[in-house]
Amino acid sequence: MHNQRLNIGLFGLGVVGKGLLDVLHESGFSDAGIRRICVKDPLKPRAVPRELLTYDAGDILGDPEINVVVETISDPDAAFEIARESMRRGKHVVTANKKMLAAHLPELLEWRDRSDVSLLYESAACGSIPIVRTIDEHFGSEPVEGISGIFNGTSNYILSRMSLEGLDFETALRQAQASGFAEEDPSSDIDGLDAKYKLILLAAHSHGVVAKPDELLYLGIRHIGKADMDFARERGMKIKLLPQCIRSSPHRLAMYVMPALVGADSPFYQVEDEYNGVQLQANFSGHQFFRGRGAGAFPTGSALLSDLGALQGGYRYAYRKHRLNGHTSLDASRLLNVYVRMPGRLHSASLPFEQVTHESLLEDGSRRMLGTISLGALHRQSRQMLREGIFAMQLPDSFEK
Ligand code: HSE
């Protein structure tokens, strides 16, 4: 596609289809227009004209005029249908859904080569920062040793509101939902997996390796509580959800996504509220740090208007790293330096330490401890962490008690 006008199918009219229309529309990007748009619910009042509105995917999809498909819709399931249906019918694909691209990237490839159509997602990771670009194009050739950053952007106002302000967590979490920044079931946001996609999808562009969701570990900041925040505050420091990307040895990574305790000499200490920030160290370039909006209406929208832009100039994804590391693979043995708060009943042997350092017993009647343990070795504790109300996090490799 060279200069072609774009007419859009769109999908969905949430806070993000909305937010494209807007952006759409204040920008006078006058090469695009939208044709139809699918939403789910024909009881519910919307800003848009009628005829614009169809309850019937069809319509888009078989749509011959329609030559590129937006998708802002949560469903993962159908958002796949979507967008290989889509592009098996020759349109370009502009998606916003994550968890979507995460699990089906290698399939969603093979038809978006198999039609020669774009496949674009600039929106699913890190909002408003340009960062899927800045690494498919600027860094496909340099090597990057690694990725981390702060992907998602309700944790992040949780945590800010509840170190800045002493909010409760359950009050910091109604608020970052009221502004529109949560997905529709926030335990994606809390529990640490929307960051998780996001980092599969930028490793997929820096690393060259597609991981499957499964392979990760994740944990969040549904257990965070006061004598955590007091932790960190105490020494100066902040809790941040940090999913990393690290190149242990040449041809293994170390992918996991969980909390981190970090210092005022971090970039990441000064990234609050919705914002986001992607910390890459590349071999020749050295460190660069991105920070903008993650979440909202109009970053996310921002995000959509860009790949629009893109597509027009018949841009699509080299993913260049995937032929440079083809053998490249998972690290679990990675030894992780963290802090851990259980309830008082479990015991250090509830968990895999290598090492226990530390152990008290708090006043809240819980029990912290300090120590070693294998990125592995949590990764397979994990589910049972959150069943029983663990919060742990990861400390810096210079972190003294
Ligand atoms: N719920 C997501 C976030 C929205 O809070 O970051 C943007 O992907």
Ligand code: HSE
Contents of the next structure:
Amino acid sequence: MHNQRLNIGLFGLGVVGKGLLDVLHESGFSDAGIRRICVKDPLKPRAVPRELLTYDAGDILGDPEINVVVETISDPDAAFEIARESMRRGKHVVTANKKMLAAHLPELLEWRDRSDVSLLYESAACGSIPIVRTIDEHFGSEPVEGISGIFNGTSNYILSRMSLEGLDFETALRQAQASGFAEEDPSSDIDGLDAKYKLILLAAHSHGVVAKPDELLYLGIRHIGKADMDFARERGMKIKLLPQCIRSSPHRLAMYVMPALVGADSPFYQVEDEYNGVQLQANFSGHQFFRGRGAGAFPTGSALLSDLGALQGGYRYAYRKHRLNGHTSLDASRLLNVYVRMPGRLHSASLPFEQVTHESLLEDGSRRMLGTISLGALHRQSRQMLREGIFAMQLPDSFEK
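Could I see the form predicted on its own next, after the form predicted in complex with ligand HSE?
Partners and other molecules omitted; one chain follows.
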């Protein structure tokens, strides 16, 4: 739709939808306008002209003048139906719903190609960092060995407050909620789900593999405690929640999300609060590092605005790596060097360690262990670990206790 005016149908007017309205107004982007906004609650006051509002999705989907649907609702199932139906009717789609995308990306791409429209989702990954389009455009042909980063501003804010101010987890979480960086139900952020969905999206562009959400290990920070922060601080290190996609062999990838211990030599060491950071290791251009705000209305709104600008210029993701990918599969055999702290009633046999190099009882009665576990074994035990209150993080390969 090169140089065509964008007549936008917006679904949702929460933090993200309102953020788009604000940045669209302040940017002076004259080639786009909001034609209709579909919201759920007719009783909730809205700071927009009432004639823009509708409570019927059909008023947007059935409007032939609307050529772009921007989807910012939280319900992934409803978001999928909106995106699929919009593309079926020949409307371009811009979405911020990373859970919906991670669950349905192959089907959405089929509808995109069948309907000859664009599906853009810069706002679904890493806030204000223009990482999706950067990977798709600039690294679309160059082999990428790995991608990792801080993809979740909520968890990073919590970890920063615990590390820099000595707050406990619950206090840091409440502060994140009061600051607008955490939802009332923060489970997706603190349990690593949000970061997992973003990793799936970025790996689709960096490596050409569309992983299924249930295939990936994800461990979060829900059970992190003072003993873990002290362990890091005493060694001059910090704890960060790091999604990783690493090429372990020409046709195998290790993909997972878990907390990791990082030293001052890591680019993630200085990424604090709601900021995100993404590191790419490309075969020819080497290490690339990107940093920017990852949470809040304006960072997400700016990413939506960027997609609208790209769409107005006729942009579509190329997905070159899908054609170059071959038969890449996920590698569950990779050995991880890990730190584990569990309740004292449990012991090392509770987890399938390949080797335990250190084990000790702490003052609070919990048990700490260092050793190696395979990625697949850790994945199989991960839901039990969440239930049992076990905290685990990856240690650097060169770590010495």
